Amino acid sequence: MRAGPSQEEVRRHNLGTLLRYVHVHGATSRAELTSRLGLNRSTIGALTAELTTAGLVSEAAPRETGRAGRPSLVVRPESSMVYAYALSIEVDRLRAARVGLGGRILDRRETDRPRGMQVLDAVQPLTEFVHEMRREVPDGARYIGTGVAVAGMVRRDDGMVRLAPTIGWVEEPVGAALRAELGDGQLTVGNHADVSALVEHARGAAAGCDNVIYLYGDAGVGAGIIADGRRVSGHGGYGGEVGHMVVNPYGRECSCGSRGCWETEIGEYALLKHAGRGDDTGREAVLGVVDAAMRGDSQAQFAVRQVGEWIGFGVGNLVNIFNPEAVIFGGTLRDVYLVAAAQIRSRLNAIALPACREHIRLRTPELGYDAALIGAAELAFEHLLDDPLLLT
């Protein structure tokens, strides 16, 4: 019979559960701790004390309680001291941040990424946004990692770009190529859509729910689905690819070389082509057609009408596949879905079977455009939020 874990090991797991609690819940009392965590009042004690030892939570008393007695103590992750680097590579934008431990983001900076720009031309400047924060890092403050979102298929081993479309990058070694530069070994990258799902099923939009489907829209579309409270990844990291499932088969040519893919009906191209501004690219272009629409723009109205229906077309059958308790509609996608709400749930009615449809929730992001930079600092937390002794 194979030997239940140790005492040691027992203790390692109750401190990266409280500090995982801390850290997606922020200042939390002890008292709730004891309750949320199912340990006793002295186990958290003893927990605490050896974190805020460590340099990773402090602890100090509410400022107010309202109640009689001896208030319990709050515990706070130490943002300020212990982050992380997160970068992000976006069709149009590259932005890079330091984000805290509790999900704060401390710095940020970012500038525009023309369309066809390189691997390398890419990389120059997210190293130098990173070499400028760095120099702004206070004293005594600890680095864990940098994570990196990147809009397109990521080998999750290695950090290799298989296929990007929208950006125009095929098997690009994005993470050498970083780790080169900034002469760091600690850096993992993730698809974009994957971590802004995982950060809004722990900390945003889906908070409580363990079924969710993210869909990320811009130039494509990708999704970060969640199952049973895990990430759906596939073989090799690469699933969630949902804007290339094919919805008409007779439709326009993709950039993955496939015809008639979802992404070809509802993303940023499509829906300019119908507001008959094809020539115009970008998220501000985006914006300018929804803009259009509220205002009864008639051509605009019917643009956001068929991209609508497109995607409650999509979301139905993807319903019906993962049934989850929410879909989160991010980047472009979420400025089409407040004007196409109605008609997007009316299509997705229409197509998803009723006992996977009655308790669905549509929603947009709660943490935004920022979700997929706190979604790539998740990335380099996670293994300190695993073990937290490792800083030791």
Contents of the next structure:
Protein chains: 2
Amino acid sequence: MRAGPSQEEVRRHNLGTLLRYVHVHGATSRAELTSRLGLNRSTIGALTAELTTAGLVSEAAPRETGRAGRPSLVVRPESSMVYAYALSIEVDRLRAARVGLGGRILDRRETDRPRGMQVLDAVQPLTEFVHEMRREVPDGARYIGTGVAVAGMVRRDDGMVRLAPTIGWVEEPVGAALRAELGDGQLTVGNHADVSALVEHARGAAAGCDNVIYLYGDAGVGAGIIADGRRVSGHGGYGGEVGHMVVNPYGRECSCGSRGCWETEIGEYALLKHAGRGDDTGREAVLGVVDAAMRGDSQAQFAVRQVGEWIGFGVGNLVNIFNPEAVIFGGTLRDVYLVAAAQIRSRLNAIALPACREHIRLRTPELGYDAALIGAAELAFEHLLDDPLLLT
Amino acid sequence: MRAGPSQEEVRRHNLGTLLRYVHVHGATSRAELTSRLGLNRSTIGALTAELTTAGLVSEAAPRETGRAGRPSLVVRPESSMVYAYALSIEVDRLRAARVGLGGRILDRRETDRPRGMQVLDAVQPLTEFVHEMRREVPDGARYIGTGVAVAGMVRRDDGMVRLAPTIGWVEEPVGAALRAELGDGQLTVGNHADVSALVEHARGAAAGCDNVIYLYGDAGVGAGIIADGRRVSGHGGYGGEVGHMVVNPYGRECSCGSRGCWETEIGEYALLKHAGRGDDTGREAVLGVVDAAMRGDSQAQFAVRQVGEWIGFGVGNLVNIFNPEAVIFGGTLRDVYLVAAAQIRSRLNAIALPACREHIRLRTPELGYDAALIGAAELAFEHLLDDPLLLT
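Having looked at the form predicted on its own, could you now put up the form predicted in complex with a further copy of the same chain?
In what comes next, the whole complex appears, and the chain from above leads the way.
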């Protein structure tokens, strides 16, 4: 329990609120900020002036509005001058981007990640990407920090990757390794699905929804969960491991040591195996099955049906637990969802209680594969948005 | 997104924070309030004076401290003079209490609820209990509102009970019926497990834990879930229906229409059936099996083992999803937990990922059967604690 804020805390809170608004919504007129934030015009003017001085936003007259009267100035985030680095360590890819305030990707790099690649071998190309992108940064631009998304369980406090079965890492100090290599203490590591969920919630397919389940599939399955507008991250930061919800007690052994985990029924291997392609791996192979199913290949259709049933089954369980407004299918689950939507919906309806599912929308991501990068950058921007003057 | 509060809002927030502190923690010295709330002594003094004038707290010198110097005054909630009514509609019981600020039960009534009893037949004795208790209220005492806990899915907005399979109600306007009968608009209805979870979180077995799963078992199984200190209630208020998480796709039909729901494996019927007592029902029958198992009855032990396995299984799933610090076993699950703890723990360990379960504590409730009543009263006190001057 904490007492209310002081005057000075209120001012800083308001600066953060205004900056966050334009960060999420992009260029916004002073008039709209006044009404959205519930502050009067002079306060908005003072806050904007302060953020402009700090180099975080700029103001300009809007394009011709066609209306009479003096137009309200438009406030926009200084996307090209205030930036973070975003890194994403995925099953098959290593990606890096420079992301401007406002979530704009200014530069990007990526390379394949051979399965089995170790931490130090992954840190090296990511570091090189950052060095390359750094050379392109305009003079005077301001670095805020670096965010890293990893497809695994990440300890919130220090970025230790506790378990990332699909990447093959256990107890690897990814945060420490990257901090050392980049010589940068401003580095935060988060779970891939968690940060993607945050972005789809803030400015994507779940904008305006307070209760959201974002599922991400590749070799495994993870989730980022938003309840009542806030991320469900759990005690150590490991919440959302829905891929290891056991759905089939008589099912196949899982890499985690348990049996019948959801990801053994809906992950990449299950789909490829049902399709008679059990020796293949990777995103392209999954898309191959989905394409074949759309073209009428009966074994591919069988595979998609099997997996679709189990997707609906697990989503039904999650709907009973969370009563969400939106479920978003990301990664390869997006493609499977597109061909198995009817089946997923039907199984979900059979399992979820009517009240729990009555307002639910099933969606694909709006930000696609960029969500993880933009979300990783959010980890870096978070401190700035909480207190814009902290770093000045 | 909302801008920061005004000076007046801060003052009211601080009044609420102080009142909430003594409501949850009981009598507290001014010195401790100063340090806990991070406000200076004169502010604490002014806030206390205002709450005293409003009749919500009182101050007195503490008992002899044995220390030198002037002792700090002790602030306590006016439990006997500020109260709410709490009603609880359960599978086998109807209960009512008058609960003082601070969560003290001042008066109580209860009666059996024959299974199959309809809404209007339940409203009548509850109304009568309130009338009886009202006659005992001291002059000048202040009524805050009425809270109702129902073992079912409750629409947050109006207290409509959407589905309460174990009580046998579907789409019943419990909130409206009680409001009409009591002639009282200040009545809020919530889910039994949700309100119990709030109380165990605030002042019971999960005090100080920010991520908590409170399970409640009777004929069915429900949960109240706290993530990052806040209740996970979902879009319409129906979250936490973990009893309808399907754990056994090849299992028995559930009253909800699905198959293999968790409550078909760990609910009252499953235990009694495994124990060869499938014709019995009710809490006493469950306790009978638990007692028999403790005395060495082999069929009762078999039943407890079977159910214990499935309890551990479902808890393991929830631990992977929520990464909680505490799981609390309430209702008849408390008694089953006490005889099957080792087995539950072992199955949980097999299913939950090590990182998700590493700091978990399994607990029984501290407030026992009173949690639902004290929690129902919280629904009424909530408005007062948010803004103590709202009603003066």
